[in-house]
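In the form predicted alone, a lone chain appears below as structure tokens.
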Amino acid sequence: MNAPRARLGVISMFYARPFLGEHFARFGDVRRADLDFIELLVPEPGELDLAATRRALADAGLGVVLAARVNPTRDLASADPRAREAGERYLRYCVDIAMALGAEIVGGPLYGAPLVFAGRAPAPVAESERARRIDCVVGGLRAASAYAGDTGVRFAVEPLNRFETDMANTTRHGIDLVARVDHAACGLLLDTFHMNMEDSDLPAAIRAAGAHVIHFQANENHRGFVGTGHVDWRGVGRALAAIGYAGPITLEPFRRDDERLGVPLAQWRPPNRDEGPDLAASVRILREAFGEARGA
């Protein structure tokens, strides 16, 4: 029997920024690449109409999953009581747009604490201050968690690299993060971008995480498409197979199509060229690797 093929889907960041109801037609985009799901950024209030997102989803034959979008004026971990209550408040509000859209998955930095582009300089943490901010992610996620209850909505907490935030940057920290907050709706989100920088053995990584991952990004070292950079999808795929992952699995390829010295590569980029065959042939790359590794 064959295994039951990987769920992947690509970032709506890939089409656009904010993605509006003017690109509902890019699902069709989505589904010629051969994708089961888009993961849409959370809305702002009054950005998308979400009945109307709903019925373009489901008339594509698209799932979804979420990206929440974290700042300094929501943050889980910040000293402010106000940015914690507003970060609470937010996540709540994930839920709820997860339960109106038909998403099951609301991942990212949920924790807060964000850093360099962000505008936050990194500096060293006192012990106190340490313990502070943990038990206030923790609370904070688990009262989220607890909101989020039997809905069947889960929050995926993204350990990012050291350049991001200053929180949860390896895969270690993010185990040990969810089982801090202990609880079935909270899980983890492992992105091989950030892997790549702070794990030093990626399929370890994965397998050491185990049944903790309930989503999963598929990015290259540097961010383009897959298959352009080094990391080994082989090996990635074989050790989600081995934790019997079956969740989705996300590709957020951003453009590199300006080279020139002093372009900031962190800079997001409209597209300036249709990029579906590049896309595809990504997505090619990744069901030949992971479907080898299924069926092992």
Second form
Number of protein chains: 2
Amino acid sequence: MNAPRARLGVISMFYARPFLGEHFARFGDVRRADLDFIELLVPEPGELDLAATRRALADAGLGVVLAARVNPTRDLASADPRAREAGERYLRYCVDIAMALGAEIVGGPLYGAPLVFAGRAPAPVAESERARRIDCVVGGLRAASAYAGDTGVRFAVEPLNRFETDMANTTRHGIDLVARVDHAACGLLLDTFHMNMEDSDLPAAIRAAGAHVIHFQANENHRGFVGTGHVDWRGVGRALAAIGYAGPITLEPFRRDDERLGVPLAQWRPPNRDEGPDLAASVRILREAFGEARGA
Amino acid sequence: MNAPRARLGVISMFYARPFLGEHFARFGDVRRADLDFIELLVPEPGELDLAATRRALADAGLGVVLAARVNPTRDLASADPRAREAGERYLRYCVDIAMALGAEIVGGPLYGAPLVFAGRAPAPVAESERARRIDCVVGGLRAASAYAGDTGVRFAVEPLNRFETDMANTTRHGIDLVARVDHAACGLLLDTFHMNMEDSDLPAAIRAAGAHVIHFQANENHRGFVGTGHVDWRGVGRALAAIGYAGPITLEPFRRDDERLGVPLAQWRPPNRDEGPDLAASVRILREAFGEARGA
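How about the form predicted in complex with a further copy of the same chain, since we already have the form predicted alone?
Everything in the complex follows now, all chains and molecules, and the chain you saw is the first one.
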């Protein structure tokens, strides 16, 4: 029996940030890397011509997934009611954009509470504040999920490592959060980069998350190309097969080929060479690891 | 042939922070966990009675290693000359404290440039600024190493993950830095927690670092107890044996047994139960992994 083909894609930041109309020619590169979709950052108002984007995607034969961008001014977990309201408004906006582009998944750290990338240092969280944050986040995600309703758009909540948020770090945190939201339009996004830091056993975590998982990001431990680090891709593939996962799987190889002392690794940088062959090699490694796992 | 016994220790933060005279009773717990030394944060002036600390260590039969604490006000990489001078003064102070306590290693991110724990967000670093930072750090470490001279105290420079610094993230960065300093009193500290995020292959990185390594920290990927995560301890042990490593190996299991949603993982918290048996189990796992690797 043939294994079903894994639905693989790449994040737009692999090519450019911001990703604009002038970058639509990259959609052909995505296809040539044997990928099925692109994951776009949710465009800010006016950043992309939505109709033109949808046509360019269709012309290239590509699907699309959306990555939401939270920040301290739109943050479901914020103590500031204006930031919380802006966070809820933003999630509704994401649904509207998803419908306009034909996307079915809006993923990311939708709960807010950004840490290092917002210049916020780790600090103790009082028990009352922890409870308030959870209430606000669960309420906000429930309201946004109700707005998504039966449009077919779903929210995929992503746990991030301890340095990027203090809201949801482990897969267990993610499961707990989406179980509390308890809405068909709200599931889980797992990213092996973050899991490698926070989970004890990646395949076991995937199995525990089970049917909650509606989006997946396949990243190496150091965020370089798949196959150049130490993530156990066969184990990950077997776990995804075991839970019957058939959703999108995005590659986000952000780390550039510049290993000089003092070059920041947490700072996004544009490509410094043609990385197409490396991307294609990563895709082959994943298809082989996942295909073998599914076909067994 | 019997393998030499690995020299293992635990960081004082495992018990308390700050670690004060009232905590000296913990030295007995350290011995009972089959450990050989404690790694103390370099005490701030007046924080510890140095003579009393040295006596308590001797009474317990424990060695001591020091962990330096840099911050934006004492930072070899700073653009502010006062912060740089304070950084150099601090490293001389560390040598004085080491001699007073009988420690031979002062380890840590001695180059400065703290990121998430200083509330500094990742940002691009211009090429001229990168070069300036390297010059300042190399000059500062060279001056501090000259001050250490033939006292027997050595500086162990530790690469940290991308979110904790933008100066030295990978083992390769660390090798490059200590090679530029080029002084017998300046070597490398490798920590598997950071390596798990930034290096492609931990055993290969250890082998590449070779004789530069003068201190080592054995931490799980999620900073819980050794043996509860996915670090390949046998591979690490074989690599340490291959480079003939005979220096100290510190455990720093900071992660507390509280997996509730919204409990920050990057925030230090005191123990919430008696963790002695877990520490002893970690030590057994390491001794077995390292002993087998060395005895082979």
